[in-house]
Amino acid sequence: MIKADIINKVAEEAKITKVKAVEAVEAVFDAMKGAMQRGERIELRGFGVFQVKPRKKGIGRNPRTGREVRIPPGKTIRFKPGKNLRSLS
């Protein structure tokens, strides 16, 4: 499923125009991006949790040359599915 599919589904389920659905989906995604940039946890009950976690520095290898490459510390986003979502599989 891609973003366009989500927009179409929102428009269909909410019985609104695609223009309004685009605005709604964009607003949700923008709010989520902003929260993650601030390091906040996003919990969607029944769906799952998005959380920003620190990533350690490390040493990797360039697959072409085999040379060691330093990987700087950073942040990554983790998703933990909720109970309802886990039970679907």
The other form holds:
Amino acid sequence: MIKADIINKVAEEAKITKVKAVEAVEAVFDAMKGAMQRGERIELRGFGVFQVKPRKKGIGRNPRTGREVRIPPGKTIRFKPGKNLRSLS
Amino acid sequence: MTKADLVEEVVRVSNVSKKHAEIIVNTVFSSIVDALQHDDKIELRGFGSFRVRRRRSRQGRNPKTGDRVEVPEKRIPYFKPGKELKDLINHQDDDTPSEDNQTATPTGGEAPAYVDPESNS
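Could you please show the structure of the form predicted in complex with its partner chain, as a counterpart to the form predicted alone just displayed?
Below, the chain from earlier opens the complete complex, with every other chain and molecule after it.
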């Protein structure tokens, strides 16, 4: 499934035009991206929680040369599934 | 940020009623849940992908009694941030990551090793 499928579903459910649905769906993901960029946690009842977490600096190794390379500390996103996603089996 | 903030944002950007915005936001997430429940994966360019990972059954132990128990197979939803999102959270000062095309791959750059060819359709 890709964004277009979500857009179609949204247009259908909300009875809005596809153009409008594109705008709205982009707004949802853009807002989420913005929040994560600010390091904010996103909590969506039933769906899950997105959290920006710092990652430690690490020492990696170039597998070909065996030389050590430093991996800079970065951030990553952790998604913790919520209630509606916990019963997938 | 909560769902209410997303609803507000949709109202602001696409100029729909609050009621509509609520339906829209709920539909976005319920369609993702639906897809995952059908073992489908969801790929959102620039954002990331959701897929189901299978965890095999294993022998566990009841920590209190020490009894062996069989832990059944599980299916766990997994989110993998896309390249654009990763760049966003790691370069807060830079809104438009410019190195997008340097590591271009046939599928557009999101972890090519895991991208299914059919996912582009």
